[in-house]
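Form predicted on its own, single chain, as structure tokens, below.
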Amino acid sequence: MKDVFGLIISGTEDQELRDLTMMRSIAAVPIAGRYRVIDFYLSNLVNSGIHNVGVITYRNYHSLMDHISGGVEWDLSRKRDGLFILPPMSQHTNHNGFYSGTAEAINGVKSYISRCAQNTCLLHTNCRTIFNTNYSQAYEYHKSSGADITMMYGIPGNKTEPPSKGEAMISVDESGAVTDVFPGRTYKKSDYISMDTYFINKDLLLRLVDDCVMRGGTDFIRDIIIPSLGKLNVKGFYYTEPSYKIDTLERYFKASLAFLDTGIRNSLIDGSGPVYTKVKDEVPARYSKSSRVANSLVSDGCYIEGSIENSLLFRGVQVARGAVIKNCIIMQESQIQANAVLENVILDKKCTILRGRRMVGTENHPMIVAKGSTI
């Protein structure tokens, strides 16, 4: 896949995540215990031969850009392409320098756009979907199938979960022609699900935008996808493979415990091929006596005395004696202290749960506590 460049669109406000996203990007937003969203979608371009990526970053990408850096874990700090972080500028000054939609942001891009040597685009219009491939596939359906324009689609393994505001249905004809795409609407069972990734030639992608942004447009998928329908060869390409929406806390909740499935877990992280992440040297996790850990993934660092099931501990965490917790997330660097009761609960980053606290959630409504909370 020599002749395509990767283009990420890192995330706009991503209000349904609540205070996972107050501080940083969807992109960032770690998940699996030792991993962030974008190390899936720049894994997935690096094992596919594409070696040109630029990411388009929005508010609060300071996080994104602590964490991806050169792009030295993804073998993209190279003399010639590799990994570009680009800016989060408009040329509308009336969005105080940010922009509003994703047709905006790519068109605030443009210049990196004409520069790249390669003549397709592989673009991901927001970091909303978990997912292990090889485009080799989906590129190929693309070029021999004469599309303008490919979507990729799918059926997430949390389609159950309620959609969010800004996902995207789309209805498939037998010819494999996208008919339709309804942003926004509730699932029917006969509705696919798009994948925000899309193949495109470069040189109509800069005339799609140029012609959208002229009509006032901001939206990829409203004012470009939508228009084109009927007027440009739209293809959709069917992912079969496993994946995972996470919109929505329920959906990060449900995503994130779905790891703990070995054969879920083997096909997101090794499936098409190894996903990378920045490398941080953490001494193995400890665990004492009276430690008790059932379906759990713990990660290095942590040093556990309590009791722990159907749990993701990132790095750095630790339990100490007589604390419990169950069907739970806790981020890197949180504490909790002894007697302390977790069920159906996120803590984000360096939160401290003290003695004898109890937090109780549901499945499907999970509590979240902010990064470097203390409760």
Given for the second form:
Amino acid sequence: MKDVFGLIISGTEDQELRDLTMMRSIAAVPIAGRYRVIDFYLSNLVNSGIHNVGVITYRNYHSLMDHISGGVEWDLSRKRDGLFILPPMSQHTNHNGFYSGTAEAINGVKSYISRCAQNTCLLHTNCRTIFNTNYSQAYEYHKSSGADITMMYGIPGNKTEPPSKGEAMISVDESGAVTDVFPGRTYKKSDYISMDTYFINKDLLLRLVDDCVMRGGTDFIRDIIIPSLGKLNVKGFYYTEPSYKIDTLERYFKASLAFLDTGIRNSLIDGSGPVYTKVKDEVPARYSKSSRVANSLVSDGCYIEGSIENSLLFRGVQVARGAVIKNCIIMQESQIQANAVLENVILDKKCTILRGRRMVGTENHPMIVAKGSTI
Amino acid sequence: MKDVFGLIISGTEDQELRDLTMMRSIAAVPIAGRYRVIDFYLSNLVNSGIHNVGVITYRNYHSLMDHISGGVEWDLSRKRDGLFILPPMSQHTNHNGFYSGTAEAINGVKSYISRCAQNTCLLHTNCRTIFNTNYSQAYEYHKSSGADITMMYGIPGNKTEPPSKGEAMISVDESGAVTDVFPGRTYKKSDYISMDTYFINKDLLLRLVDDCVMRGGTDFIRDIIIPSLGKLNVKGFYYTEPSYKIDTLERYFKASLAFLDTGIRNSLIDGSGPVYTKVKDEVPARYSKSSRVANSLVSDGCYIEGSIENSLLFRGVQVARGAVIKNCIIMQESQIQANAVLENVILDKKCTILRGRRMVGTENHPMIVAKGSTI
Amino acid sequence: MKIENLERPVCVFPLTSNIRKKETVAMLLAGGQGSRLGALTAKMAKPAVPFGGKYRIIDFALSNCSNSGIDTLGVLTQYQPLELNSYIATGQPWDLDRINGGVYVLPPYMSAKAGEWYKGTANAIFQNINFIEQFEPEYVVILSGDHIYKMDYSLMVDFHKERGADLTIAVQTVPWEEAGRFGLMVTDDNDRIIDFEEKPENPRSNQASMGVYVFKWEILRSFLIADDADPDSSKDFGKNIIPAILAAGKSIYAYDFDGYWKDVGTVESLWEANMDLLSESSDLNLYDADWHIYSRNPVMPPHYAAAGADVSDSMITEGCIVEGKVENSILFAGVVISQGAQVKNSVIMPNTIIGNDSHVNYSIIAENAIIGCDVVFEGGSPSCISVIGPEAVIPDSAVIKEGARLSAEDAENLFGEV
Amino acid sequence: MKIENLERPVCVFPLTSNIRKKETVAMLLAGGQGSRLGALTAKMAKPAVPFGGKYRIIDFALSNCSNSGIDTLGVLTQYQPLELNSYIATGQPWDLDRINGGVYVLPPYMSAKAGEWYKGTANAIFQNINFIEQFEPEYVVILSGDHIYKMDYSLMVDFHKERGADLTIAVQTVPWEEAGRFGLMVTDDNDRIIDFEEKPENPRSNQASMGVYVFKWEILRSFLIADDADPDSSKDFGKNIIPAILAAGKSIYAYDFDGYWKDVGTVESLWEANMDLLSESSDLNLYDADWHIYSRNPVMPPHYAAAGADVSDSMITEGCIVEGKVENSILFAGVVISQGAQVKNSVIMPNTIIGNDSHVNYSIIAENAIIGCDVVFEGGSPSCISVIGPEAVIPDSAVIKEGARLSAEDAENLFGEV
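The structure above corresponds to the form predicted on its own; please give the structure of the form predicted in complex with its partner chain next.
The next block holds the full complex; its first chain is the one shown before.
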């Protein structure tokens, strides 16, 4: 993978995740008890031997920058190559700094792309899939098939649900050529869902983006991929390992709870290599005499006096005596006071649930509490 | 200085520097043969024992971010505190991301300021002065005088010139209290020029900025300092060491050439501590048989076959045989081809002067060639 | 022109780094084997021994330095330094990866004349006089890497400065009945030390030395050089340097420290210090936001407690999998407690597995060990702790006697290869 | 459940770092004193000696590793390692500060049984078998830290793999008349080495070993262990390991390298290699953007050439001040050439001052020296280079004889204290 660089668009308008993406791009959303979504993307790239990665930031990128800046944790703090945070504005755009579509986002970082020493771009147009892979097989396929563009596609782990609105589905013929790309909610021609992951030659990418933007196009799929079908050699690479979409709140909730399954957790956290993330200095989790815990993931810094079941606790969560937590995702530094009851709830960071309060969502409609709330 | 954090506004509209600040903020302007302006600011802070520094970025901050990101060179890569790059947009502004004045800039980073563990802010509202100092004396004065705000002022080294348009001049009474602040070009009441450097209590700063922005104010001097005179205890601290303003192209040129004086150079580069900057891997400068050099500063990576006099050459400059360079500032990686003649010229980065070309400016009106030009 | 008028340019630095003068430099003695910890220190120096779920003993001294604002220190290693070297590495976890200063690991080395191992604590510092000199310090703080405590050394340096002392020794008041086990300081009313007794039978003082010293560097330097010339000296701080300084009439002060402090030199004291973390009443508080104890840890997922887990009064860290029962115990990263297993009053170090239905009690089990299924640890008590060494494998249904001390080799000899 | 079914959780890492398997690990021998360099190596190991204006000799091997994509290496130190330790530190300048891998400085250490110095090149590797094993490598590259060359080791490893060799030795074709000074490889038509001659009187080959080896790790490991058991062995690669592997009939190949390569073991060869940088025709090119030679340097201002300076055919680096004449010379950081001074055909190491009107010719002057005013270096030639050691002070009007070799002490004895 010496000749490949990675390019990640860290967010667009991810309305479906509601409060989780109000203050941060989807790439910075906490997941699996101690990670952020982008950890999976960066770790996959690094574990595949890709050491030059550009991350295009979006509106609220403070938390993303806090998390990845420097790149040390992913071994991307390097003199040559390494991690590049590419702010959403650029001397080349005439807009007020924000891109509205994926093609525009790429257009804003053309100078980074041109400077890359590597000739092939591994492009992630979004960060809405959790998967753990080594791209070498896909890259071999891309090279040996002579494709101009190779799209990765698969059938995500949460496949029983219908495709979501923003999702791109694809049809592939016997030769592996992509014959159609269509929005998930329109009509059903195949079960294959795009992983938003592409191999494409750097110069071709620059040319296609130039051309697209000149004609007023903004979206990578609508304005670049679809018009290219039939004209360019666009191949599909079928991804067989587990993957989870997190593009809606419900999917995010289910993907999170899937981590409680040891087999799924192992394959997502160490399937093709470990997932790296930022290390915090936390004391080990502490359980008191009165604590109860079952089928849960608990991070360092937690202090558990109450009862936890089927839940994920991020670091520094406090659960007081008598509190009951079931089927919940409790993010960093939240406090659950004595005798509070939570079921099917997602608490964002630094929330406080007061003594004795009770919140109950359903499996398909978890309740979500915005960052910093006191209930 | 344990209780002080630094805050640097890295640029505003610096029109007077013309082409030098088209593509970068003034903080990122190359100076003295191998530094950037912000190196002086960061080094002064670090040499004074201040280890928490926020840098508010402005429009084109790619080159600033490239230069300072990580903060390693200034020993500001730390777990606690360290260097914080504060993007010009913020969840608290409703604008399209850019601040128009210094007060607004501070307003956009209030959450950083609140989070600082230190109680006193050492605020630089601009980066248009080159000086080398240790702030401990000024800080002692600030504390012992009981001032609410202490402004540093002085008489810059290039004092023979009239004050420039954007410059703030101040009057101070016998007790050290600031009695007036007025624009340089209006009328002359004193020779004292503001160093754009303030000590101010963090909570007071937050309150003043809140108040200012609420009333529609945008500028720190006009809308915060001037209205405070007489109401708050605003003191002046007289700065006696050499300093050079670089707020116009002519001043930038003269300040640069001042570095050729060994006494001035020593005091600016190591007066109160060394100036740190980013290290590049360059081969030592190479002189050929035909080279001539007199009264010049030459950086690593230069390859000199021609003749250089009274000039500053940044790293990686090539001067071919027969070329003559006099009173010039030649920035990184520029090429001067054979027999070209340059006098009183500022070449920005990566310029090429073709074989035999001749460019002559005057001492008071140096010619400037924009980055990447071929002449 | 004459030679005496020649001047170096400004901004000239030593070759390797921008070293500038430092008022205070710390030297941390981390070369000891800690042989009373037996199998736990067979392959690593005592300061590298894991502690408290995700720390190592040396984290306390390193974090104390960092939190005290002492950013320049040498760590003197000698015995099995590989683990410690790669653990400390750049010093980043303790915020000690400073450009100007930072942490340096100092092993013994060979000079043009000869190579010499460190012959004693004082000799270790003596051999690194050049290292210290490059920072031109006023004060040198000597620390030991094998105590568990949180201490602000900067307050002790301030005390040292105020008194204008040549040497300041940190002391703890210990119960009179235990005083005889320590090096004791006899002081006058002004905290000035007038005598020093090493483990006396009839103590005249109950102020025990903590092994934390602040020296005026010029004083220490001259006494180190004099001591080195003395062929009869055992080159030790306690036995030679301090008595010599006292005998020379220099001003030595005692600095009273009343926080938590424990020398974890024995298996029982190491166990006890771990258990102190689980005690509500202990002074050893790791949750102090102003005095973080830092450590280096790999990234692992949150620990997983299975449906049948039963956890109480314990500390559990990342990467663990708990299916059985854990009570009043500390689990380090990557530990597995299998179904039906019961772990009580024990410390289980990284990556160790406890097999199904095994019962572990009053034990320290070192890293990478495998305890099979249905193993029983008999009895035990706070004064009788069993130890299983690193990499040891205990076969199914084995019985471990109370207070047993088994290295991997011992286990193999006892039980045969599994 | 049985013990054999117990499983560690995934994502369990060694204690200190996320160490993962590495196909290739390099071991760099940097413990040599380089005694033929005299005063230049009195206080630092030969690999730490400054070279080429802003480098040190070891930069070439370290940069080669980095540029070859070998990101995991151990540097074996023993003699005067302090300078080298702080120079290498985290490995950041060579991009070797990797989380997974990176550069490790490996001094001799004391184990539970005893402390041992490295007794030979092979013993140094033997003592670090555990270090190598943790990366589970297929191949181990053995390098020496005291050669000047740019070499892509990955191509040599590829060659080694293609041939399925047990050992591959890099060789340079040398002139027949000089062959007798080298260890020579006699090869068959397929580059397979069939014999090995150490400095023979009548060479049968002109293919000299460069001291760069690629081993299959399992082969090297077994021969190191066997060699250690042999009390008569001098524990040296050239004398013991390679002859033993050859005698055992293993497949050894010669890898021909035809780029610039120089062993800078003598003062004259060190001077020559420096001068090669100034030669238009030399193969030693530092301007190769694809093969940067990295180094660690403090930040200094650009060098200043005064109004009366006269500089030709020279390399001058940051922090220098040139008032006099510099011709065909190399100045390291912070050097001062005072007014009227003339420096020709010389190498002046960091922070050294040449006083007014002094004439220096055919010399290497080490770091932090002061050459007074009106000092004259007589004669000299490429085969007769004078050396002034680090920190030496040469008084005004002194005369330095051609080929003089003066340490700071020698100078003081000769001229008295200045």
